[in-house]
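We begin with a single chain expressed as structure tokens, specifically the form predicted on its own.
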Amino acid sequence: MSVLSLDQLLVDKNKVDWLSQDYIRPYVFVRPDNKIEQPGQRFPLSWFSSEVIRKNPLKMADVNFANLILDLEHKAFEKSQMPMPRWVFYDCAIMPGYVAGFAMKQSQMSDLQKSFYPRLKPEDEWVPISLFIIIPTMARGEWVAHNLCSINSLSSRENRFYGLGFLTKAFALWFANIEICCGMTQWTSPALRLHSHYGEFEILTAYTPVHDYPETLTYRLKVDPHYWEVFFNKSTSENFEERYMKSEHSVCRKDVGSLKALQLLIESGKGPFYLRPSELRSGSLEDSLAIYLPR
């Protein structure tokens, strides 16, 4: 598998110069028993060359790093009223899985950036500016993406780190050598465009009444860094039509009846069904999306 460097993909290389700065580094927040063996071996990727900051959530000395992760997460999700309870963070994320992201030296942060962290202390050298939580499942090789956010959602456009959210999830998938990733997102969420660019995007549920938000899409994808290239280089083809063909079905993201109809097709075994990432990227919420089948 040949994967291009970010420098080769981007016309404006300065967009991701933050990734090579010594005051920003990737981190993993994982208990010792969940340590990833031989990290970053599955995919030949040169994107993440900085030394990784490692924190242990079971050590009292690292508790404020957890507090800062939660400060960021709660701030990012307060408008959607979906902040993560602390016990969920520990019981459902830390104990079975791990957290990864990027951290920034406090000394390089603006006063506004610092204000997003109510529990920030002067002695905190590194401050998490993004987070991705991923949890292994009982299905062989499958992990579940639980939560993704970054400081970008709180920042003005000129103060954002280009691609921070996307690269946060990419780093975690790369670091843990993850082959299959499942996840949940809402049909009308802008995050759907991002999540669809990590691999071939299968729809497991189109309507999910067991969730607090029934208009939730459950997906599964086989991690493929070629799709990561497509995210950064819009002229690159994902070669999608070589493997998939349009079905006779489509879905309207804002129409509950349409979501239920697709769900019934899934339940009756008419799939598996897939979405095409480039159509998600270019379409509006009002557009119907084509549903694809394997050739």
Ligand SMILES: CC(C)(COP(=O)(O)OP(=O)(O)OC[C@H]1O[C@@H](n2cnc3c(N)ncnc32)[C@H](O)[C@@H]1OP(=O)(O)O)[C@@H](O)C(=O)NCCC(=O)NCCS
Given for the second form:
Amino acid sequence: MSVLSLDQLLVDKNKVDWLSQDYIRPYVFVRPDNKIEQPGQRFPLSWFSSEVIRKNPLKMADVNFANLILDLEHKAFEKSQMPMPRWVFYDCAIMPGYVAGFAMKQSQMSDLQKSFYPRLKPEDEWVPISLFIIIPTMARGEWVAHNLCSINSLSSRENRFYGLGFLTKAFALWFANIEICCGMTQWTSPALRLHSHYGEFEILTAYTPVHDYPETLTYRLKVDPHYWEVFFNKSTSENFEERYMKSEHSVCRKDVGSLKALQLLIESGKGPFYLRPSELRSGSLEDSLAIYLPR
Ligand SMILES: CC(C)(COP(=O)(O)OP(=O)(O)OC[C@H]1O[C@@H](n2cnc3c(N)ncnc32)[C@H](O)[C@@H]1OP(=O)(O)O)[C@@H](O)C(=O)NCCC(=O)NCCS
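Please show me the structure of the same protein in the form predicted in complex with this ligand, now that we have looked at it in the form predicted on its own.
Up next: the whole complex, starting with the chain shown before.
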């Protein structure tokens, strides 16, 4: 499997020039026992060449890095009213899992950017500007994505780091050699555009009453960097047609009845059902989405 470089993919490669600046670097915030032994071995990729900042969440000296992650997270999830409680961060992310993202040197940040972090101290050299959390599950080889956010959601268009949210999850999947990633997102969330571009995207639940938000989509994807290219060059996947065919079913994201109908089909074993990334990338929330079956 060969993967194109970002420069080859983007018409305007300046869009992601932040990725090669020395004032922005990827970080991992992982307790030593959860350390990944051979990072970045599974997928051949040249996208993440900067030195990785490593912080230890079990060290008192690194606690303000956790505070800054939570500052960012709470602001990013303010609107959706789903900020992560601090104990959830510790019990359900740091202890079992793996936290990663990008950090920026405080000395390069604008006053506005700094204002997103009420607990920022002058001695904090690196400030997390994105966050992804992933946790191993009991199902063999499967991980579950638990949180994704980026400072872009708080920034004006001209001050964004294009692709930061997308590349945060991509970096973590690459670094931790993750093959299968499950996740949960709301059908109407714009983040679905991103989540569907990490690999073949199977719907595990279309309607999820056990969640606080029943209109939650649970997905499972087989990580495939070919889809990351598709995200950046806004193409359609070259092998989708070969592997999947349109079923007679479709779903409308805002129509609870259609979500429930799809859920019943899944529960009665009519699947597995897949969504097509290019339809999610370009479609509006009102469009109905085709549901695909493997050929
Ligand atoms: C969702 C989130 C992580 C995306 O990260 P990001 O850094 O903003 O997005 P990226 O720069 O990586 O992605 C860029 C692409 O996604 C699209 N996109 C990102 N956020 C979007 C939004 N809120 N609405 C519409 N499109 C959005 C951009 O338009 C762009 O697509 P384009 O190339 O067609 O212009 C970020 O907006 C965020 O933190 N949101 C708040 C928390 C949240 O909802 N997290 C997801 C939980 S499942």
